[in-house]
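Just the one chain here, the form predicted on its own, laid out as structure tokens.
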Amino acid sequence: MENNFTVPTMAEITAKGEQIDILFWVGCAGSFDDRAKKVTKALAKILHHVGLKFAVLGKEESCTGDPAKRAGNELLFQVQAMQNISTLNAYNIKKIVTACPHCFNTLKNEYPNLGGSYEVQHHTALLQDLIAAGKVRLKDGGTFQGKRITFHDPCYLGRGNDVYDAPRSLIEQLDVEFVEMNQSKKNGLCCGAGGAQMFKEAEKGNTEVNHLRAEQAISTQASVVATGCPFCKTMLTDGMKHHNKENIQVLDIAELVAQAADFK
């Protein structure tokens, strides 16, 4: 698989008079968090491999406004949203993919009311489409063959947008033993980061939510915990550290696919 390639910005694409198939919305975590950057790179490599013409906004991309809105600052949300919508509409963007359920939910469900209507796809759904179309092939006896894997449903992907099947379908195609946690799908337990909780001190209680969720994942005896959200990945990774279970990998779906794919 080719690793040395440059992802163009929309400004560069426009300057050349070219068009793209899809805009990759990287998100704040995917741009600045070291753990989430690995997911960004994995997804970019997959998109590059299959020949999809894609670009990013680069410095023109700003926070979608999700944290501000969930924290109750509607004014700040609308200011941030309108700035992004102006940029997206100026480039005549039609389709967007993102690896962040928070960005996915906001772009898909909040932006249309402010004049920003786009086809928005979470990366798990896009990866499922690429595998179904034969554009991404998984290795026989791949990297994760025989491993026990569980999946944590990000709130804004699952309960927020009813996306449950795509990530599970991807995992099951890796020739692994897939096991559900006791609380999954519509009954899934939040990792503790949603609703802008990621950015505030914990409230009083008996235990941290991410410690509880990590404990549930550990009880499945899985060696890999998969998810599809940078915030969930951070919270679950920290939860594993709390329980001294750093031997259990916490990986994004894009990382699983990138490691298991046959890129010839």
Contents of the next structure:
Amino acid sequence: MENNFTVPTMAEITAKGEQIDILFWVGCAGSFDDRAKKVTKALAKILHHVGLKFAVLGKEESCTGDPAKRAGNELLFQVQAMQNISTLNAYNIKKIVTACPHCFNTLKNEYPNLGGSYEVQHHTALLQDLIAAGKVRLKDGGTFQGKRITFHDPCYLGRGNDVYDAPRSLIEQLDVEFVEMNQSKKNGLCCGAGGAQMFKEAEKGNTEVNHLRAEQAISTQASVVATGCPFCKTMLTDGMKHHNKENIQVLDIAELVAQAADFK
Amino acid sequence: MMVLFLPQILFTACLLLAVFLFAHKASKILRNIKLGTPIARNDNKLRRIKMLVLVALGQSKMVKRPLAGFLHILVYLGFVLINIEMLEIVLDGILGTHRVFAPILGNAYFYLIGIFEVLALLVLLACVVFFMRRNLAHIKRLSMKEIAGFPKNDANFILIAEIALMLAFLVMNATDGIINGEKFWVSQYMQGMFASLSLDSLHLVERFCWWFHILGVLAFLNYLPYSKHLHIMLAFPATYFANLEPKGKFDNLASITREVKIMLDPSADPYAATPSEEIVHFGAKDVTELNQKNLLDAYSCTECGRCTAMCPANQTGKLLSPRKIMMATRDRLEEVGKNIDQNNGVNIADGKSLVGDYITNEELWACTSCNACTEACPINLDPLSIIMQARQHLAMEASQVPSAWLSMFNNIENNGSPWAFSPEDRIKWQQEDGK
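Since the structure above is the form predicted on its own, I would like to see how the form predicted together with the partner chain looks, so please show that one next.
Full complex below, order starting with the chain above.
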């Protein structure tokens, strides 16, 4: 998917003296991870087509500090947080959307107490609003019609922030056969990446968390596993590879909506 | 004359002794909990009361596992309601009366005892099922190595004690019924077993059961502080003081905020914000560095293991078990408490600590911070909070982190990303073709 438009940075917006509706917080995974970059592009495409005035921070964006905090390095977390807050406040940012539940959780819950209060939305919630407002229309016939789709709850979206319905209602709009895994919503099994596990080898055990979760997804006989987190996407994709089930696609909700949307 | 009042004197003495001993031990537990750092959980009183009513009184999270939840509600309801009968037993014991409420309540008394008997029977049956389930059904969380020894014996002892107490209550009513020509709802079916006894023997059995029941209850009261069964009391404050924030939100350490502000603002006065001469710890190495809610949680945990059963690390064979974190915290806190008792109120360093001696780094590093444990806990305990504070100690004070995390820290510090990419490349996702 190639976008034929360019997303401006806040520096460019400010230089032109313009205002934005919403800041797109891309996140480190969304910026650097090949699989997550596709999600970034998909979300940018949707935001562009609905006519939202949005921008990114570009090189001024820095890690929210989430993995440092969860690994126990509170000092590094707060240094990151305060630097980001001073950037965000300097641009007078009011609304933020992000496709990463870890960034979402940190920006929404852990920044206010350090001086950064913003209206933060996970992209699934924003997409739900856009569809409800009729701004995103889905193609006739349904791109995914008849497909069996399951949803993996990212911990920091679901249990962490009680967002369970937005991604599910989006999937239901796609006219697919939605199926829940045995462990879902509040009981959803982690993908294994949270708590900074993404950045080290797992401790010794008898299997990997992502292998177990992929197994649960496979047993639903879904052909698409949807999720809303770049780390979950990586872990589950690897899990599918482990079980030789690469025919099962692991896709972000934004990718599904961008493919199914009728952008003329 | 003395002989006439002997049972009353004996009873009152037992009652006072039991209450005194319990109060003494309870004050020790309260002191131990207060060894933790203070935590502000007095906001939102209405929401907190609602949580207490829903989760502790209403057991809304117990029924997530329907069979165990249903049986637990039976035992709990029975326990609470039969305690109304305890009031009569205590009054009879002190006043030397027999069924003091009977003349006051008239006909209603018969039905009340009938209801208590039905409840006693249900409690008894539920405890039998619980006992078989715990010992014969091979449920993983109830047979794991971490609860071998005292924790498992503790659980079985409680079940057997409850069965014995309920039996004593029913036999007491059965024999008393024969003596006085009453047929209570449940115990009437047990009267056949005692029909051949003489009147004296019936009185003896009835009195034995009466004393067994009341002394059993008083002994049970004093066993609670040593047992996982303490949750029948502490579940209420534990849910009241539970975290009301979104589970994903972790506290920001205020001591760190001060440091960071000084670091980032050269004009800040480094001495202005230093609150006291107290030593500031980053994270928790030992129980005294945890907060008071963590310590209350440790005493409230009933070791059901629902947290561990839902933990992704534990499900995949890693060492981490949230239940074991709670048990380790309580064990270490009890040890610190004993240390204080033996040293005239001073906690003399014993060279041990929670992290290191009771909980290993490997356990702590296995956590994905997914909150499955806090969601699974029927009384909203928070093992994750303890794990995270221990991790803070490892990362910021002990400098013990996996080397991959050190690289991640370095990358964030130098590149603003956990991976070693240049900030300049953050915008590149726009240009590359599909990659």
